[in-house]
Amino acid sequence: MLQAFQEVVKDYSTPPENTLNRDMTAQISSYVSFLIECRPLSISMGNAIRFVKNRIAKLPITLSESEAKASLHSDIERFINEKIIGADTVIVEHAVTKIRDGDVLLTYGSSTVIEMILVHAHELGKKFRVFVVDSRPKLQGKLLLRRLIKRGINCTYTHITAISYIMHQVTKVFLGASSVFSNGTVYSRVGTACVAMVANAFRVPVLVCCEAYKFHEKVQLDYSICSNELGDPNAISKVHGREDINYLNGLTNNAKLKFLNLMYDATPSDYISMIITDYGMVPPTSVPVIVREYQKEHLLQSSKIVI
């Protein structure tokens, strides 16, 4: 998204009796109208579309067209290196040193900060297996089961479904997350809740990755009822390859039944042991202090700016 944002900024023009900073503030703003149309906003492309409307607003009316362009064009450049890039690079460099020789760890479906961390873990030459979990419908954590053993690292591939029954082995549990609220809750994919809540209950520490960019001042209880991205009801009605059970066919447009794919879930930040960010590792009590620092170094006006 942020480099398509940057090829709008290169092909853009000021209409005459206008000015850049609104003219293109309304076309970023209709080019998201579409994005949501599309699919929900992630929090993390809400607060990447904040900063380049505060980059926008923020730009000095004294620059020409094409250095106001290049500004805004180096501005989303930095933030993809620092705040995307970079931040993967930082959680990994913290990450590793929780990973220990002779440890079994866990993680669910397929996170691309935690496979670099892993990989990396490998690379050090630390000893360590690693159980995949996964579930239905989309079964991610093949492909990220089949990443790590071209690496050489020794995978156990199950189904959530047998989560108890691994859990007394397991020593840590490293989670991705799609977003983290101001209460230290995390919103990540569906069943994550239910690997952290299994894990707490074993007393396996659970250690979520996810950069800064992610984070959001709202508090929410239980954002995977308030909101939530419906899947396709034809992945949850319909197993491929095995005609033999697919007892839900045609089934999908019937008025009597409603197929529920829910895309995410919310785990309770009592269930969380550790958050690492780039910006260091942290408790879920202290994601506020992340959201702050994070406003204060690139949204500081983001509450005047609308998506």
Second form
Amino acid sequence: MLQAFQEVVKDYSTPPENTLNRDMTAQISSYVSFLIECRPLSISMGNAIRFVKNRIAKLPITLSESEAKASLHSDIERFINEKIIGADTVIVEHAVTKIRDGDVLLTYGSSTVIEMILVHAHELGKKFRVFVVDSRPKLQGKLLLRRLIKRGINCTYTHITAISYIMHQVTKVFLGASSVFSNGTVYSRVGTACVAMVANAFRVPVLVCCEAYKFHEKVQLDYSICSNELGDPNAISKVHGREDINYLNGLTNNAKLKFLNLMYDATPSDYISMIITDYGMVPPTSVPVIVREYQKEHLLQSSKIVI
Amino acid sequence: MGAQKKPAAAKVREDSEDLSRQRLQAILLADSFTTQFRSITLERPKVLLPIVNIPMIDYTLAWLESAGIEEVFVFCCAHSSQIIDYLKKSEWYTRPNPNLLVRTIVSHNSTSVGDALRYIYEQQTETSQIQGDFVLVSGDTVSNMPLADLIQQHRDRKKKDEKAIMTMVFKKQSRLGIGSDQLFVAVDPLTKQLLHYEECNSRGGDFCLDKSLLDSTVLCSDMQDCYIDICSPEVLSLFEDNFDYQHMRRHFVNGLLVDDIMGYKIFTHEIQSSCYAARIDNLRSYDTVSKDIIQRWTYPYVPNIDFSGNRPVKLGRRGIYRASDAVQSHTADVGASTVIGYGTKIGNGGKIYNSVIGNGCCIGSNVVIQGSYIWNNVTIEDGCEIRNAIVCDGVKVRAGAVLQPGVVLSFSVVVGRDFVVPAYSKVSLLQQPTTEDSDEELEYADSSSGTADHSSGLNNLQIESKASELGPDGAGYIWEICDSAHDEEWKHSVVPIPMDKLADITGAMDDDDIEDDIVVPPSGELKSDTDIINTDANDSYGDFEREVEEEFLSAVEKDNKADIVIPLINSHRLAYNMDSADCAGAVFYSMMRLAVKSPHNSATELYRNAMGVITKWKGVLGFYLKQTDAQIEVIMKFEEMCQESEELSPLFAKLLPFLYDKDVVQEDAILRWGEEKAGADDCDKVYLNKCESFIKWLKEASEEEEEDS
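Complement to the form predicted alone: the form predicted together with its partner chain:
The next block holds the full complex; its first chain is the one shown before.
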């Protein structure tokens, strides 16, 4: 999305009556509403858009159009490199120190950061096994599994319904996140909370890896009454490739039956042992500190405040 | 004929349509008529070889029983007495009122599937055993697919269409099938009729399709033939009529597909993704199917379930199957996906991973067994290392021996102390049969005599204790791998494929990274695979060039005149649909190649060679160079050749005037070429620059001529 915004900036030309700041902000807003129509924004996307609008608003009026565009372009570039790519590298370095020889790791779904961590640890020569836990309807774990197997990592693939059977063998659980809230609640793919809860019951440490730009200052107590994203109901009712057990097929139109396909769920902070970010490895109670520091960093960058 | 068992109580089934209902019958070929497991099958028939500690034939028979088959004819050829003995002792005969009747048919001189079916057909005329449609399987099939529906489908189809005589079962291949040849299949998507079937030996081979097939066909290259067929009795009579049909697929299927007169049709059925079917035809598939059984793809034919012929073992975590009376030391490390049989003892410090250990084995301390298949009553002493090997019954591996990957130790071999058996070698107590002996004769040599002679031969060996090839106290012969098979050894063995070969193959194949393909594709669809038909224009020009060169060279050898060569080259031109410019280019190319190839010591000699060739053959060249375009083409071709070959490049400048002198190329062509090249990059203009002076001279000469005339 940020790269698309870079393209927007590149192609942008100020209309004669307007200033760059206001007009571009309006344009970006219109694009964002288009994106929202396609799919509700994730929290990290919201943060990134806020950052972009912030930078646009903070542009000095004295700059010419091309300079402004170049400055914006480089700002976005910096954001991508520092906050996303750079953050991933730092997280990987931190997390790899936590993996030891003989470890049995468990991961859920498909997170790019987790994949990078496992691959890096394997390259460093650590001997470990991985359980890849997956769930319907998205079955995203299969992608991760394929990529890990290609690297030669010893993997076992299982469904989320079997985690209590395998959890006693597991030494550490690594999870990815879509966002982390101020009270330490981790907002991630549906099913993560179950994995964290079972791990907690078996006294297995849970490590969540999340870049700092995904943090948010809001607090969400519950994931079904407060905001969440709904997916396609047909994805739950139909099981691909198994026509013999498609009992729910065709019932999506029934007025009395609603299929609830939630995309995200919230893991309470008690189940999480540690959050690994590019600001370091912190317990979930320290998240508000990071949110505060993170915002301060943005404010410090501004040289002129537009009134 | 083998033993027959009369059914004690005939089963009565209600059937509204047919009172004298046809029994569901199957023919099981207990002889593969191939020599893939040669070192082992000299002594025991292939279908009695254990896979995960159960003989292969038990899997097939158990599957046929559960699929609803009522009568099985087991066709034995090699080692038939062993098979008959085994079946007699097994519960197929001893169990009262089995659901499945097993009868044996013995033949001694069949050498192929065709012969077997012909024999059965002849028997048929006497005994009318085969009453209707039957299932034809091989004795080494492991499967759990339901057959009743398929047979009914076949029968319904036969009722509607008399000519639908066979249904073949295919499976979509999910992984690289490296051990076996690649298969190209063309199927009609609506009727599921088989339209083309071809096995390709080398990767990247092309094959020919009938053009009429191209509409409404689905081409698949990822299907695996399960060798499970539902046949009508006509199949038997067809084999009888065509007595040269030997191989089921190569001869019979292809013959039927090509034959328009009789118009018989073969249909296909794709197995559901939830079912499993595989055939063990070589060592690699032995390995693959073993792993599938351990991973429970073949449920309910898995080691911990009681089906006929199996003594169930207990399933523990991580895919470890352990028999209840197996004794294992505390310090032994038995890893994932391993099967330990009854009465087996494992000593201290052993590391056993991904292997199958049979019954009654005795494994010493500090032994490493990885990816191997150890059969019954094997003794492995301390400190041995066995990786990716197959060790048959009764083998003794003395202390410190090492079996390198790919080794196959046949029955009762003894590997001496500290001996390293080289990789991919096959070791047997029997000498390797020479190629002069007919292979079949050797296999059947002991079928009548049984194993009595064999064991006495063994004793002789032990008493004599002559220095064998396996170390001081070993016994056995290492078979040599014949040269042609050596390259293929890595393909056909139990060893995981070496990384470099795997990289080659995956590099050659399109390894699609399915990033967005989260959803599992629905079954029952045959996807078509692209880029099978190779009609690339460049390739055909290359072929054309090669053919012209061959023609030219043969003409040079025979010293033909130009007018003999020209029609020959024309015929090639028509075949490849080329125009004269291409012909000229190809001929010129051949000529220059000839000049380069003829022996020369220096550039001047090369130049003289080239001159000689051009002078001699300018008639041929001139024939195609009547038009200016063709001449330009020749010049450009020459340029290309000079770019490729270092030797020719200095000659360019000299040969161009020579060609002009000999009236092969006209000045118009040269000038136009010069003009065209003037606009090109510098790197292309190299040759142009070299000929600059000549071109200038030409221009001046032409101007002079114009002035004159």
